[in-house]
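First, one chain by itself in structure tokens, the form predicted on its own.
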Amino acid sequence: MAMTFKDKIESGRFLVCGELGPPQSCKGAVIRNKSEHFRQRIDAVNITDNQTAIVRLSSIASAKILMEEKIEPIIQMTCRDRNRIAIQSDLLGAAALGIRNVLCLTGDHQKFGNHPESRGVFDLDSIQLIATVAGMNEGRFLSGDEIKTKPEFCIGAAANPFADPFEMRLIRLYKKITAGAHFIQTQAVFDLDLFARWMDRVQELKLSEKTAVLAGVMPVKSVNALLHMQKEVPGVRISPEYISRMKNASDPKEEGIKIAVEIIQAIRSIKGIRGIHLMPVMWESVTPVIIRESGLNRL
């Protein structure tokens, strides 16, 4: 029988996980075609939950699509769109489907995207959300009503090391640890100083011993990508040098590869991490070559 995700986290091998963007369409094809980028290549792929606040497939359709296709996901489940009536609802229907990854995130501001009059939930946060997937794997809806066949997620929640400030940072991951979160992943690194700072202070709290921390990588296509995180994305710090080198590149895709390859390979040097989440924003095929030159193959 094959290991599941859980199984792989709990047996401490250096994982690696993918990132996938389902379609603004319901054209199940477009994850069918997509999954050719991580079959055989990675432990399990996020499928992202209307990121952006921008309209796309359903998260749960499209995990259910990838394990027709043989890869494990992680379905990525938000509070801002549900109430914890319709999160508890959606994550039976998950589990019924035989889903066994959540990622518990708070989800993009509805200003964001192209959609800003649409009114955010927000009934819960991330934190409570771990709290209450963990209820629901012990048999328990927030209500306190008993679940009568609960079921076994593994979960996982986002950190974001770089953002201000910095020991609040470190207060929620331990408020999401506590909590109930498996594993974690992190906001993209470009700043492999701090995100080392960072995790200096994860391993002196003990806290990478508690869960498994993937650090994530996102390869870009162009320096207006990187300069664009860097003005419009909370809490994201990115080197000069990354867009001085994207500026000058001659070929700004072949750049950003070899960008992420070193950042991966600077990552598996820092102690305690666990994984890395790669997560190529749209451009899923971009994973294989990224894997290969990093050195991450699962085949």
Contents of the next structure:
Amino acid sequence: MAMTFKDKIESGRFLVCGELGPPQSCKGAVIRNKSEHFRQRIDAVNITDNQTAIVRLSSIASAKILMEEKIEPIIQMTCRDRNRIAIQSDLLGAAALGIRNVLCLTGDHQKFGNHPESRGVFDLDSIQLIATVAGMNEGRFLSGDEIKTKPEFCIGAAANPFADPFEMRLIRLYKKITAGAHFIQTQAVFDLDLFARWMDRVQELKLSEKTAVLAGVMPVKSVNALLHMQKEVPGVRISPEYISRMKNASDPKEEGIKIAVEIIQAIRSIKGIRGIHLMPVMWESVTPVIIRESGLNRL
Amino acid sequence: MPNKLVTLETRTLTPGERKFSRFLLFFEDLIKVPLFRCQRCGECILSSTGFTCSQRCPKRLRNGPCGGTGDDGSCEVYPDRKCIWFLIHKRSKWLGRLPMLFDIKKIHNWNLERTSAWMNVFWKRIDPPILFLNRTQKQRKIHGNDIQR
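Switch from the form predicted on its own to the form predicted together with its partner chain and give that structure.
First the chain shown before, then all remaining chains and molecules of the complex.
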């Protein structure tokens, strides 16, 4: 049998994750088509769970389709739409379908999506969700009742090194790892100095030994996408060099790929980093290009 | 063994207790609402969050800020407000109670919503307030604000 994502983490190899956004319709073929981009040297693919609170095909269903294409999925699970009953039930369902990786998130507020008038649940938060999944792995529901057949989830969590207050971010990372996270995916890195300093602190707290930290890399198509990230998405820091380079580029797409490759090379030399998480927004086709250009396929 | 993750109902509230809770809540509100803008979750964690009510967060997060805190400490959902966790961090630091934020807070028991937290502490339904740092908390050190240039 092929190696699971957890085996790959334990093997100590440099990890590469991709990201796939399910369509806003019931057309499963879209996922099958997109899966072609992840054939080359990808250890697992994140499937977003109604990202930015916009209704999309369910992440568990998408994961099932992806598994039929022989690609290992990481489902994202948010606390925005489900209470503790639905979360535990969905996790059991995912485990029954053979899904082994779950990324635990609090979720974007419903105000930002296409149903801003909806009721946000937020029964748990991401840290409590990690602890819940860890408890289920040990065979206990939140109520304390026993699970006869235990799921075996590899638990992921997100970290944002770039948002204020910085100390709280480290505290939250500490909590997530204490709660039982096996791997961490960070927010997109566009400021390497700041990221390296953050990573120093993570190592000081001896957190990178207990978990695999994967740095987020986001290739951008245009300078407008970069400026939008800086203005609209809180907690994203972009060094001015990249903005001016994107502005002056004759072919912005080519320049975006070049910047992403450079960031990957730099990240690989930072101590304690165990892999990268490629997250192009609605540009999945760029994933194999970046992997080839940065030489990750030869690792 | 008490559950570490959820405040489980050890005993349902009797009608008498409910009446008493309402009576006590009147006085609790007189103090907590003007001072902390208490949201009456009935499971008070004020003492470990820098005496700032975390339940004022739009997502009602009990374990720290979401990724949406702006550079000026504003809330992502209501940009005219301050992120409550930004304030909790500031005040906890000022009071020397930052190490308390390392502990994972329990999942909210919604049966305790709108009951008197004082009564719940007295009947040992919820954890008592923390007055001082304990030994493990004193050993925790964090300095991260100089990460930013």
